[in-house]
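The chain below stands alone and is given as structure tokens, in the form predicted on its own.
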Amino acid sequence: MNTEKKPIIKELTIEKFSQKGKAIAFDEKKNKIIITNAVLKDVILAKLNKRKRKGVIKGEIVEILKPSEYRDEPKCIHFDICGGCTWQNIKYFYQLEQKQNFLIDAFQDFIKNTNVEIFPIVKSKNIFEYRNKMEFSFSQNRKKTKFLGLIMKGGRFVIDVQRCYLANEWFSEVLNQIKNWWEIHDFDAFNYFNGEGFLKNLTIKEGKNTQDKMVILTTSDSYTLSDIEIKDFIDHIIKAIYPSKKISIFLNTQISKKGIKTTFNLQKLYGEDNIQEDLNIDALGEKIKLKFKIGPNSFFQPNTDMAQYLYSTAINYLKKEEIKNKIALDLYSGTGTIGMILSRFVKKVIAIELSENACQMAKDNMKLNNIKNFEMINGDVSKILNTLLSDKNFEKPEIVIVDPPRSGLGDEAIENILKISPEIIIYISCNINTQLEDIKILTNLDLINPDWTNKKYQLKILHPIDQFPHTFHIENIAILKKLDFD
């Protein structure tokens, strides 16, 4: 006797967007279920999950019944299972409309209690090929099939990609030559559960105003690849890129040893030690072009043209002639980009950063520039701040400017920059929940009484920018005013 149950198969209309970008639909109970793929007033059979987590249901399409005016035909063969991109099936112009609307939910209780201007979402220059770095993973099933691509949706598992869309062509070319390799050699991928194995990552990188290239091969140290390995890699690649033979290529291996620090051994195995960007900055009536040298480990904007557009816009919200004798402090700085396109505008920027790398980077692109002003600070932005603070000769910066990681600037920071109170606050952000919590604080709003009066900061500005089509993802410019300071 069969006793197996059959699945639940319910008729559903998608009604909403979660933050994260997940479709999302409700029973005659009023479950909360989340149908992977599914667009905005879809009407879909759907196969529910039988375990709710959470108070929610999972769920997949069984068949769409009558499609959305929003739904697009998606461009990658790989988008139904690939985790690379969640919106490709979204016209985009909705996606667009969708990131604007998460803005104004977020900030709604600033939009009815103040005077804040939120402009419309920036689109992106290009909306296909614009990522300037992919980072591909090597993987094996027990049969010890190959892949080596981009984690599925929703899971854990590698799915093996012949074109992404999110980079220019190449990136798929080396991608599919360096599979060719794997054939050839037969290294075992790393196993992350247990810990065994070779081969972890494959990242690709191109200045796209430059046409530079590089890619980083990460292992373990498992093994040692013999000169005959490495070569043939090498032929692999430049094959791959053919004519040209301009790339930089690495070989960064892990070495990971009980109750020792994990440290990585880079090697270049050929080319240049560097790749250079170039960034065309049109601010405060200036039209700037700067060079930067990105390193294998450099963090850089993964979208070139919309970091062009983003570093201008926000110090377009700046008075040229305000600011020429000010200083500036840039936190979160990275390698430094936007406080060194503010160099040119203010008596001098102090820049800090944890990221020993990147401050190298920036001390070398100081040089590049043939910059002066601009300082830059190694280590943890508040340990450094209560530093500074504590000095009697530190003269207190009027502008300054975050860039945080996504978990926000953190209690000690903030207090911070409230005790150092600035004229302005640039605060650019790519998660729009935890830059709102920020500005509660730096704005002295609380949900619960709220005072619209006795606040130091005023929130004037939103400025949405999509720097990732195809994803949720939004980048967010916030600029924060001192009350007795227009």
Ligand SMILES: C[S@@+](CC[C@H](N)C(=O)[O-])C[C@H]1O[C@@H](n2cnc3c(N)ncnc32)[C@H](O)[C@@H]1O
Second form
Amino acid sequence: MNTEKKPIIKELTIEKFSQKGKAIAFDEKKNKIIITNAVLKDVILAKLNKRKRKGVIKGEIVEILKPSEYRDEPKCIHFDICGGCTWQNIKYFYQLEQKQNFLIDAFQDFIKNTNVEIFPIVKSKNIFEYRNKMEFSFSQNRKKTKFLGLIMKGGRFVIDVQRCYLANEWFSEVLNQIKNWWEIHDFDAFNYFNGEGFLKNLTIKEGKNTQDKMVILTTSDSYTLSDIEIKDFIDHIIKAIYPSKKISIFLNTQISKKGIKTTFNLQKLYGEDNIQEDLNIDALGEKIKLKFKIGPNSFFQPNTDMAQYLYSTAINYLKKEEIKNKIALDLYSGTGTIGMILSRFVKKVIAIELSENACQMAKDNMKLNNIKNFEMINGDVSKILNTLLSDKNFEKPEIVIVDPPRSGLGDEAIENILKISPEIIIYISCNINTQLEDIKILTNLDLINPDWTNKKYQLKILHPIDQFPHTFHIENIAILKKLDFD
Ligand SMILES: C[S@@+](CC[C@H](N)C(=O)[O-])C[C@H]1O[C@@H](n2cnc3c(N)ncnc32)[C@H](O)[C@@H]1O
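Could I have the structure of this protein in the form predicted in complex with the named molecule, to go alongside the form predicted on its own above?
Complete assembly follows, chain above in first position.
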């Protein structure tokens, strides 16, 4: 007797995308079904998992019966399994339309009840090879087969990547050369489940406008590379970028001991301490060129072309004549990019950033660009604002720019911004959900009976920018103005 149960195969039509970019269909019982690699309006035969998890059934395409008009041919051979860019099979114009719809859905209460103006999402200058930084992972299975690449779609396993079209070709050449190096030297990949093994990540960065290059190998402290192994590592990278030899190479060793906070030991193996990126900004009628040093640990917006556009657009919401004598706060400033551009137009900029390394970079960047009216403070935004606000000599800034991590601002930072009471808040975010929650509080809408006359701030503008083609991520600028300042 054949005991094997038949798989569940169903004909489905994809009805929408979830906010995380997943294709969703519903069966006759209205069960929500997520289908990997499907596109809105595809009619498919799908194989479904028998078990529902968290109210959702997962499935995969067996056959596309009627392809969606939005479907595109993925450029990448890894697309079916790689989690790097899940929307490569969707036409770019439709990716943009979806992102615009996500924003409109999220902010629908504001759209219905206020005069907020929503701009059409700005398309990315390049839709391939746009990233200036990639992080690849080392991994091994039980048979010790080696993988170096990106995390699988919806999974935790690493797939071997030969060519990644999110970044320039030399990234993949380095990746492939490091695979060759790994074949020669018998190191184990780090295993996150048992904490054993050595090789963790390979991070590659570049200055898009300078062609500067950087490679960082992150390992555990379970082994110390010999001089020969390091030389061979460097030689393989140089071979990948031939005929150029200009590159910075680092070894970043994670030091973990039970009961002691994890630290990193960063060692330069080759080249300069930093790479440089040049930004060309077109703001308030001026064309500005600024140079930024980027270190192995400092944050830089991953799509240089669109970062230039993002910063220019954000600053263009200010009025040149009105801000000359004003003070600006650049919160979550990273290496001080936005603040340094703005410093040209205002009396002074105070920047706050948690990463010590990014603060050091910012100080170097001030010197590099001969900027004098920029103060960099290292620390947590909420704590530093507490300290500043308790100083009776603190001159309250009239302009506040925030660009927090995905988790958003948090209550204490919001409370402090409200205490500062700036005329304008420019809120840049890569997570529209946390941005929305924070804006509800800033505009006094966290109440059970929201007051749409907005007692504190009014949300005036939403200006989305596509920094991440082929992913569902949206970068969004929100402009909030104090009620009396229009
Ligand atoms: C999205 S990045 C923005 C950086 C910068 N505005 C730029 O465009 O390059 C967010 C920054 O916030 C910093 N950060 C995260 N939590 C923080 C906190 N609690 N206080 C201060 N900075 C923080 C991170 O180190 C990171 O540099």
